[in-house]
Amino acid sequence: MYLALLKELLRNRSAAAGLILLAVVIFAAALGRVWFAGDPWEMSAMPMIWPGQDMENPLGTDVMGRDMATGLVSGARVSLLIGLSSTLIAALAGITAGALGGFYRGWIDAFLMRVTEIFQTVPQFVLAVVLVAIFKPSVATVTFAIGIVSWPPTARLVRSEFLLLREQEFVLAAHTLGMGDFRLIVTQILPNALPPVIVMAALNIATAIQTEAALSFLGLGDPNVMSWGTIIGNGREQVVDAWYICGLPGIAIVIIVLAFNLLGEGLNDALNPHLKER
């Protein structure tokens, strides 16, 4: 199944391009520390050395003399960690709420949808800023904040899938055979409802990475962790004299967001049977 999905993705140009870009980012995050093993906060050379000017600092230094390459490698790990972890939190919360509401309907569905609407009345980024500001900024806090504000769209999507699938004959047959609600939800309905959720998760990772960068730019990221948003925030006052300080992490954000968006489009094409028939 997974091998067939991978082959389908590789045949899709958008998905293949997304996978290549994502592989580059993962390679930088996993193996970049081998070449750039220093502390991203440590001053390693003169301030504002331009990329290519000093081979010991191939991507230059920032206004404090910190190596840009080391900071970018550190930021790749942070972005992937927060993006994947927060999306997992959002997916678990959204799937739980949507599955319960769509399966049981009635007052349970009404209550869960009212809670969902409450979260959706406040802009996601504003709510994330409030949550991070209330608690001590850290990787865990930022991850939780982004995850907790991102689950409503997933909940609504899963609910609509469950409302459609619960009336299908295979579900009614399983219920007639005495299958319990929990087993029915987990083994019969949920696997058939997952394809659109997987597509949404890929797109949510891109959004989570953008949100983390914005929070760090505002100074609400983990002060002990170097992220792309932090680098951009530190270099915003020198954007005219040394644009590369903001430009390089900005390009990195564009690449990783584009990778997950392209991958999401490819997954949608591969998992959507209606698109396959066209």
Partner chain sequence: MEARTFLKTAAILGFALCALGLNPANAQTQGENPVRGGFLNVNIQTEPVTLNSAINTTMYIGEVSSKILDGLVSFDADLNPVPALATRWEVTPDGRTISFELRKGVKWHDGRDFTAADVEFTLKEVWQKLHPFGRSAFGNVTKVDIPDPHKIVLHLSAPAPYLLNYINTYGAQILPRHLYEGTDVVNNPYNAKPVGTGPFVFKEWVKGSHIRLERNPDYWQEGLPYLDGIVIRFIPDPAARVVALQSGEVDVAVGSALPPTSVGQFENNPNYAINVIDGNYLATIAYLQFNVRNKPLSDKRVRQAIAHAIDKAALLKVVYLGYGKVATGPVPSSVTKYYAPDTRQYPLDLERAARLLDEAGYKADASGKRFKLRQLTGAGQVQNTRTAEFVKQALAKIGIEVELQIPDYATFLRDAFTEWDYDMMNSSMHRMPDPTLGVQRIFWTQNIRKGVPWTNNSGYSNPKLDAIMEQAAREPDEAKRKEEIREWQQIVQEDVPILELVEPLWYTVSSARFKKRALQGDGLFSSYADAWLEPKK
Contents of the next structure:
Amino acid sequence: MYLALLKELLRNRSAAAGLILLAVVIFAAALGRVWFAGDPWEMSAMPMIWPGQDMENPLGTDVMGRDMATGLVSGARVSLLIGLSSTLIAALAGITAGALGGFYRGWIDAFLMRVTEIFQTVPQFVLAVVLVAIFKPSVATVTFAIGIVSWPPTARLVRSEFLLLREQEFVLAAHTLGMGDFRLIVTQILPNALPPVIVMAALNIATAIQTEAALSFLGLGDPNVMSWGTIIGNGREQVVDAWYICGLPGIAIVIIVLAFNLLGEGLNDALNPHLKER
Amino acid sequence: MEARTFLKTAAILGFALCALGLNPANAQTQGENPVRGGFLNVNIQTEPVTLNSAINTTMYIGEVSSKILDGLVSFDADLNPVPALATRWEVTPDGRTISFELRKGVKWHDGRDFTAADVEFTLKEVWQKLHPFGRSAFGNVTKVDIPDPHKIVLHLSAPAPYLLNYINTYGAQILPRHLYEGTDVVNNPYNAKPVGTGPFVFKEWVKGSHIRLERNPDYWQEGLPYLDGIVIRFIPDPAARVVALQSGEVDVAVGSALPPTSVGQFENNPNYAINVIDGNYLATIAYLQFNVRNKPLSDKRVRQAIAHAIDKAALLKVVYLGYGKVATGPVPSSVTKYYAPDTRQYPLDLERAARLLDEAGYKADASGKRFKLRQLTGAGQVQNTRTAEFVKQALAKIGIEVELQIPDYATFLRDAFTEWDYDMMNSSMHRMPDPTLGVQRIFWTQNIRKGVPWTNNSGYSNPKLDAIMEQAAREPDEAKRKEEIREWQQIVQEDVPILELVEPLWYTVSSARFKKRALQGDGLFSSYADAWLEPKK
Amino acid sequence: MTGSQAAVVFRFLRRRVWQVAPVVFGIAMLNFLILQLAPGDVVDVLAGEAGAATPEYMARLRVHFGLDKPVWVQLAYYLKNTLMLDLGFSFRQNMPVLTLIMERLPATLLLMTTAMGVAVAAGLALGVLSARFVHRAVDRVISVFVLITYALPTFWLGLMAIVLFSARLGWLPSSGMTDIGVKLDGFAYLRDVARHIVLPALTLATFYLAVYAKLVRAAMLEYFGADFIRTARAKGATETRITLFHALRNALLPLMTLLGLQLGSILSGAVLVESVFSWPGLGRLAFESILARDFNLLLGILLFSSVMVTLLNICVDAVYALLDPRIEL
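Could I see the form predicted together with its partner chain next, after the form predicted alone?
All chains and molecules follow, beginning with the one already shown.
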């Protein structure tokens, strides 16, 4: 099934474009690890060298003389790490809440839906800022905060899938055969509810990367880790004279977000074939 | 950074401007032919939370309230007192009585007369009770006499030679008794719409945007102020502040409101002027402080090693772009009377640092690592976070791994001053014109006080030093006091509970059209009565 | 409106309010409890800013602010006050929270509605164009444009806009809502605000514009295959007429739903955009209050905005029903 999916993806234009972009970013980050292996915080040269001015710092240096290329490479790692792991947290939380609500219905569902509503009503980014500020900025807290604010859509999605699927014949059959609730949820319903969740997760990664950048930009990133948002935040006061310090990491964010969005769209087409003609 | 790469970097960095203190641009803000009229647009770094400097000494509050409310004096370019609401003052030889003649015919903005009763009220009810350092500055005042409505006499339990350094509008702002007496001073509504005796009258405060002040026609100095009014604008984004000054949206950016990286473009430009003496009164020093309760920082040699590993000159260039001086001790160079640079200094010397660490028993492992430390600073001040990043890199060179902790400001204060939960912290502190008030608090054993910001949170305690500081506080003989304060500096430079890094300059960048009659050492808190805008050419 | 209609509306509102009440209560609890976990309180900040303070002074401030009371007492006070629409007092700003919020609200509402107006209008236009010329060059260009704008980080776009339009070209102001130096009135004042709102509103609008364009296109394509469109076509309606009157009307419904869902996120976007452009609104107030640990103010803003989002959602439902008579209130 997964091989077929991959083939399908490669035939889909946006998915292919997304995969290529993603591969380029990962390749650049990996290659960069070799070429720009140094410490991204090392103040190794004159501040504010423009890109292309000096071949020792091909992408220039920031306001404290740190190499931009090394920083961008480090940022790619941070963005991917936080994007993926916070999406994982959101997916797990969302699936759990949605599956329980959709499967059991009744007061569990009502309660979980109220909780979901609460999290959807509170301005999400503000909540993320509050959480990070309270638990001190670090990679772990940022990941956690982003995960916490982004689970509700997944929960709703999983719930609606479960509401539909639990009435299907194969589920009823499994139930009649005496399968326990947990096994029923995990082995029968969940695999069938998963495709749209995967699509949502791909899009979620893109949003998570943007949120991480925004938090770092506001000074709420892990101070020991250089992410793209950190570089933009550091270059902010210099944006008029040395716009490339903010510009380059921003372009990097656009590329990676674009990659995940395209991938998500492609997955959507591949997993929901009836929409393909549009 | 190895020594050689370092030299290269230092040479390259040499481009950063030096010796700004001598820049002739200084003089540009001083003018001869005042012009009447016009509104001045001033930008300050952060919006204040109240406009009463007598209960909250945050710089940004003073930068605004000083235009509305007066002190007894102001300070000239050399930090000598200039009469404001006090016209004359006298200290008896034993130092226990200080008397002030007050200016006659001064009116509050609401038309009431200003008298000695206002001064007495503010001293007893506000400075002594609520002012953050007024309690220390005026702590010795036990009795106040008012022989006539324009004379006030203070009786002291012991001499307080520092007191006269704190009677400007920032150190001891005078509030109208008739609006404050019998009220909850901290929550008095007039804190947000002050009524003063100053050259400008409060008109409106649009939160998040601006404060508008208008000319006081009944100001006590005939013919002043020259301006019709002042608009103080708040622009939180530093880049936007630069654009605002360039586009003429603001005329003056006070208190280092512009990022240092942007000041260069205003230098040597005839359309702009840069003033770097406005903050001399504050005498700020950026420092790295050690929590001496924690191992291995409890060992003096470890602290000295760290001191030898940090190149302050490079720090000054990279972080402050040269806008400042390398600090040599706890008393800043602008406090010329007590400044003592001939104490123990710590030039960059990585070998010596390594040797000191070896001696202390912290040998490097196979990968060159010795131990790990946490370094704390508050988010918000770019210079502080950058200094932390610089220190982290510098200490990596001698095998000390630093983990940065940069929480929001409130958490920083809690961790640093209430929980004492850190190994090293960096920040900056105003040392003010007198060491007894500004510097003693960070070394004194009695000032190891949990939960109070800007006290001696390093935990450093030295009875010998305590005795010297306490003696200096009540020493009426100036020469002796000078010697005591020198000895004090020698001791702390040897023990380094605090590594003094840089004396940053407070720079004011303004349009060249902005002029003042006289420059002030407390220029951040200048009343602007003598300021004007030259007509556009 | 007839009597029975009024009764329907009333029943609808009553039902919604009953659904909303537990959510609002939950948010109030959540806000309060999260912030209780925060280290550091407003007194730490006040004393820290002051430069020096005595323990007695700080203890007095804590009593004054009610911070010495047990947590549950503080919560009880908070909930009681919330019910009475009293959001408390910001000790740091020395003003009632509600006053502060109300002072900043108009600026944020102006920014949000302008941005949303632009986003909806442009999103509709682009979506309709795309759908009308599906798989043609126009559609492809719009798709690429939408993809890229969707990926742009708002705060970064704002910074770049300042560089280009304020600093380099000098066309538009970079910060604030008005030129304070000059006193303007009437038309000149409106023009001044309009000049200031261009950059922040467009920056905030880009992301939503992309979302709406995508949504409108998809929804319209869905309806192109529907029965009633086929009927219209059979009756001889032109393609343009079909696009504009039949498909578009139905595409508006999902747009409304999405708009309602996104209200919370728009306020979040405002935090970033207002911080970049110094726009004196609620978003910036929220961020400043977090940094300053101004609990009461922060709680107030979070609660206020949550309630606002909830109320606006009820309005959206009502409009929804107007657009689609099949849906009952």
